[in-house]
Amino acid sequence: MQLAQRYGFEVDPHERIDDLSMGERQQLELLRLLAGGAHVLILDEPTTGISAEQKELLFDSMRTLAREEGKTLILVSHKLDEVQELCDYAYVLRKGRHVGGRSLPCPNPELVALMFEQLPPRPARRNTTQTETVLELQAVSVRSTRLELEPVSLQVQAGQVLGLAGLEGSGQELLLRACAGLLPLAAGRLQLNGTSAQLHWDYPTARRHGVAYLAAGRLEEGLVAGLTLTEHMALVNKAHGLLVDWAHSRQQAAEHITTYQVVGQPESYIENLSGGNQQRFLFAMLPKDLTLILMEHPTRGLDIRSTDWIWEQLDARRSTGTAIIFISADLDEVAARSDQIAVFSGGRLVRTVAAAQTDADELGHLIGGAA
């Protein structure tokens, strides 16, 4: 509690850690750190998956660390911006070797270049023109230990991709699980292409209704950690009779690696795989034909090249009609990839803005309670 309030963290020490949101887990890993009496101390993407006002705070205590206490701090992340923020030199890595470095701030393009040779294009992103309604929620109202979510009534339309914006337990979770049936409704009603699943909505009910749903705990939820890639492929593969073909298996997941570049083999097994592969394969097993894909946090810890990979995958699904809604603690990537934001604060949906008429600052601004 010492080190909690000497920088500035709100930590329960009678919380479970199950019960603790990714932010604060965040700052109990930093704490344990500093209690052992560390000196140096290396953060591997550490504002993964946590809310603004989280990185804030984390930030701050970054700088206290190392410019007041004289700790030595080495940051590991893929995002510039924050790069630039916080560090005095960056080291370039490209493919397991050091390519250069660059005293900051200097132009973020020079260390892209540095890291990807050239500047990766940016892909154009497909405009729709679908108005058919896939997802319409009325008055829905989800309760969890810790938090209800308010009623919310919200539509969504093919090919269209609603972002949900908000601080981690602000209700979006709650809502999306809800939409994935991996939560029941406290109240409301939710229909899919106009058929009510109010009552018996449940996570395979929705997946034969070609919902899919990316956790944002790759191997947490999404994968299985101690199964090779030919075992996943096995998992998903509905042809099956009494006995598993395992050839069929193992050649779809060589399939896929080649067309989802995957750095990976068939009998790899999938904990060994980096961040960015596990997430490339969970799109690889995704259904080809989906009515709807909701995804928690789909580019966290990625680089450039693989989020705009990512999605370009997303673009050609919707470019079929495929609805997408997503989760993400990066209001940059809500704002640039969202065609409607949905904002959360307190429990509750605060307001719903079209994403062409917004910008990152002003979703911070709301996500905060202004008016």
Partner chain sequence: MSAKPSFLQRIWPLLPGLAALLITTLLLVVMGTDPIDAYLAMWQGAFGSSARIYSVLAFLVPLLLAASGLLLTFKAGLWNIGIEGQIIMGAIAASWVALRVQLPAGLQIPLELLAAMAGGAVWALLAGVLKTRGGVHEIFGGLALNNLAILFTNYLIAGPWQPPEGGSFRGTQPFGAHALLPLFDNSRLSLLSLALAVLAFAGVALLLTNSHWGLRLKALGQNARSAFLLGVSSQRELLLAMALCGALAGLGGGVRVLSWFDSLRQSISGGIGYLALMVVLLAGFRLVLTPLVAFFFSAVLNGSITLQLRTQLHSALGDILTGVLVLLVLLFGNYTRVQRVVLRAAQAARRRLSDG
The other form holds:
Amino acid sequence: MQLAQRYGFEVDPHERIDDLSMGERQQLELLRLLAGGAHVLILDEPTTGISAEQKELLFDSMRTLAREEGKTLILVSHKLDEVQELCDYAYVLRKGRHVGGRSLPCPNPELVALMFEQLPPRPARRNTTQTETVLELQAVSVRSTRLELEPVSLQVQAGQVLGLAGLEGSGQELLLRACAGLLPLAAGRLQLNGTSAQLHWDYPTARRHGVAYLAAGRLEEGLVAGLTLTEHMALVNKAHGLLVDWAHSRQQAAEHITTYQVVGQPESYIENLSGGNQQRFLFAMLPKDLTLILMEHPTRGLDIRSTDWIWEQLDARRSTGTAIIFISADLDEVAARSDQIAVFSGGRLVRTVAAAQTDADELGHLIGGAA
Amino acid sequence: MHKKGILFVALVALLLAACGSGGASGEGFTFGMILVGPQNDHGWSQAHYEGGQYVVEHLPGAEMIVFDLLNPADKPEATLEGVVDEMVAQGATLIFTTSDEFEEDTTTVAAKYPDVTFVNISGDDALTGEGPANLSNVMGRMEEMKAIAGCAAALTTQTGQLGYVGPLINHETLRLTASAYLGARHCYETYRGEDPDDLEFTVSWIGFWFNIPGVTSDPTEVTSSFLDTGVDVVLSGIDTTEAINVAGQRAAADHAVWAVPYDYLGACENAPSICLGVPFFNWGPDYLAVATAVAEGRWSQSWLWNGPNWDDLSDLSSTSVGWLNGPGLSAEAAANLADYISKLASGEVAVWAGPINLQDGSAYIAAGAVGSDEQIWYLPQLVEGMQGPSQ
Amino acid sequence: MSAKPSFLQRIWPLLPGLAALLITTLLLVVMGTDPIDAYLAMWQGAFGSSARIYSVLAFLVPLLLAASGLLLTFKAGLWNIGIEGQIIMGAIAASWVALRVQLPAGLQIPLELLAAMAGGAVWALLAGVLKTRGGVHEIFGGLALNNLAILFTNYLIAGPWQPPEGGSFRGTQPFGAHALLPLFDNSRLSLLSLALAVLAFAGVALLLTNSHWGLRLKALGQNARSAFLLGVSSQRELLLAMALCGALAGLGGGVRVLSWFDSLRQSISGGIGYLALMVVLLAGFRLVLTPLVAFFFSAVLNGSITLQLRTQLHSALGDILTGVLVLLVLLFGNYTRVQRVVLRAAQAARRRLSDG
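Would you mind giving the form predicted together with the partner chain, to go alongside the form predicted alone above?
First the chain shown before, then all remaining chains and molecules of the complex.
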């Protein structure tokens, strides 16, 4: 506990591990290593899945460890801002080779150039012109064993991107899953495409109505480890007859591999693909005409190029009228990619803001509860 | 194990001394012995196994092939026919199928091998004429021995409650269980001077001849629940020795309980101090007679329901069934039991003397009459006064 | 992910078999029997005459049917331990038709077999519904249903279906000749049932490798959550897999009463369902290996009858051989896993040494 206080960590020693958030688990793990007398700490993507507040705390403690206690810290990350903020020197690895390094801070484009040979241009966002309401929530509340989301009312227009911001476990996940039909509504009504009738809203119904859901854990919720790309294609194809037309599915997989630039073969097992390629393939499997795409952390763990590619795809879908709702822990992403942003804190929708009128800093404050 | 070994040596020595030199020669004579349970169960199957060994001892040159545990729960892949095929292929000319489980299949297989002699234990196909000419039946007339067992229990009980661990319900088990009750009733009244209607006699059927986990009730649990509910003497009617084992454990914890095992001469060994005695089968002499007849080519079909040697219930060279007092029987009870046995032997007392009503109250054997063999063999249900299901 | 399998890796699948053989041989030597004689007796017991071979095939039929069904449920990630009860209920349903329904010759047996399949399927669906609706794990539900099926058999044999001459507890009265499967050459083998078993296996193989449904089962078995999100209706497919498995197992039970026996008996299955589980485990859930292993089991068990009669050894030897084999394969059959365990142990030892 002494150690914990020194770094400002707040971990209840009597809590069960299952009940700790990712950030708290990370703090616990750091304490465990430090108590064991570690001198060199290697952190692999440490900010993935933790809240902004926890990230600040983590960075403070890392600075203390390096500057005051003389420990060596190695950070593995694809988030350039973090690298800039925290590190003294950056080594850049590309395709298994060490391609160079820079003393920090340095301009971001220099690092990106090292990482990608050429800098991928960030696409300009088009403004939505459609006004047709795709999804309307009226006083929807959702309950889980750990949290109850207070009634939420909002609308999403065709072609609009709604970003859900908030600390992990603030209620935005509940809302997203309720929209996907994966959690029952505790109260309120949900209307899709103006359907006034109260539908029995479950996941198969949502799918039938053109709603797609992409979860954060790609191999846990989305792809099936142990199945090849071809088998995935055959699985999502509408079944014609009893037997699978393997040649057709294989050809489809091959086409998608080309179109979506997936590094892999039709015979590759999905778990052997990198995270970015898995995400690309998930996108490849989405049906053509969708009303609404729901996503948790769509670019978590991906490099900049895959991230941009994903948003290109989403933009293309947007232009045909597909609405998008997504959750991200990366506030820059939320600020940059959304039209509207709904900010959650402590099981409550605290404010809905237009993305054009805010930035990551303001969002951070809102998330912290400064409504 | 050691005790068992000594007992076995003693038994063999006794057999050798009793018989001397048999005249017949069994050179090249092979017989098969098919058991429903394990050959070392201290019960039904072991009694048959040792009956077969008795033949090997007394018919010089005779060879026995044993197959045990032939039942669909232990060996779903084995059939009586398959086992008999192999035994015949190995030269067996006589095959004992030692369970009523095998009755029907034995009749079928006997028709397939008319040159081989089959002996089915406890069946009646040779009596009813359903069986082919090469099939005979042998059964020990156990009813009086069971009555003696019941008597020993009634002479010992302090609570007036007896428990009977029964196997499954058929004519044989009904008549044996009822015999035990009738003996107990008689002795409770005659020697204890009690009202026989006060004697509680409860039967609990486990569902098969021995415990098959998941299929039958567990005889260990059945016995325990008897002893937990006031029963202080348990009688076993199943092939194996759980009843005496459990009673022995209770007695070791200073409970006043006793047991009467069944089938096998040495069954008291499992817990001698609380064993009141054992009604046992002694298949050896009957098996030897059949084997000798087959070996000498003078066998003919028969249905044998052989009784005891009333002059000496423990003479292993002559008696087909018997009774052996156990160390747990008090001197006073032993004296009374001896009196009962002598009266049974002389015919002064009959186990199945009327009036006897069936459990549903209907009259079965009239006052003054004694049950015929047919009446006893085909007893349709338990008799009046017994507790427990009749079907 | 090494490119080329090492020599050890290539012969690895054979090792558990060899080890099991070695253990059994040692056991034989300790018991004072010539192992060559013993194995010869087993061989002759299984293949020594045409009657023996028929017996091996006759016992194979229900075993293969049950194992084929289990391939489906295992693929869907289900531990269908209730297969034993499904075999029994199939036997009971077939017996009901055989005892109580009188049909023209061409219809009697088909109806009995259909009833057997329905009986097994219903019992399997019960376990399935307990899982999907009641949240009862199929292992516990299955075990309970197995016991219920046994109790039901006992009740029928001792009660309503007992032979008219009174209850021996052994079985019901034999069915009429018209209700029994025609037997081949005085054996217990029904060629029709053998053909059905082969057909069933082939059907299962086709379903699993080439059908949309088989692919959905595979996805469910690998990752039920992802499969659901990809649009696989988990409840429906799981129940369908259970029902099909139960139907095949029930057919096996029907074959058991209609050809192996001639009536409903106590312990009608006697553990064939559990044996089938061992077969599929030993085959490592692989399609091609399953019928081979089932045949091997039937041969070893039949052979051990002769082994006991020839050598007068305890007949559990066949059970021991197959049991040890399954255990060894489960423990060591997966080369990469063993390699990992050995490596980890070596690392731990090295660390302990260096720590002093």
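Between two forms, the rigid core is defined as the largest C-alpha subset superposing within 1.5 Å. Residue numbers count along the first chain shown, from 1. For clarity, every value in this text was computed on a predicted model and none was experimentally measured.
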Quiz item: Comparing between the two forms on the rigid core: C-alpha of E312 shifted by 2 Å or more?
Solution: no
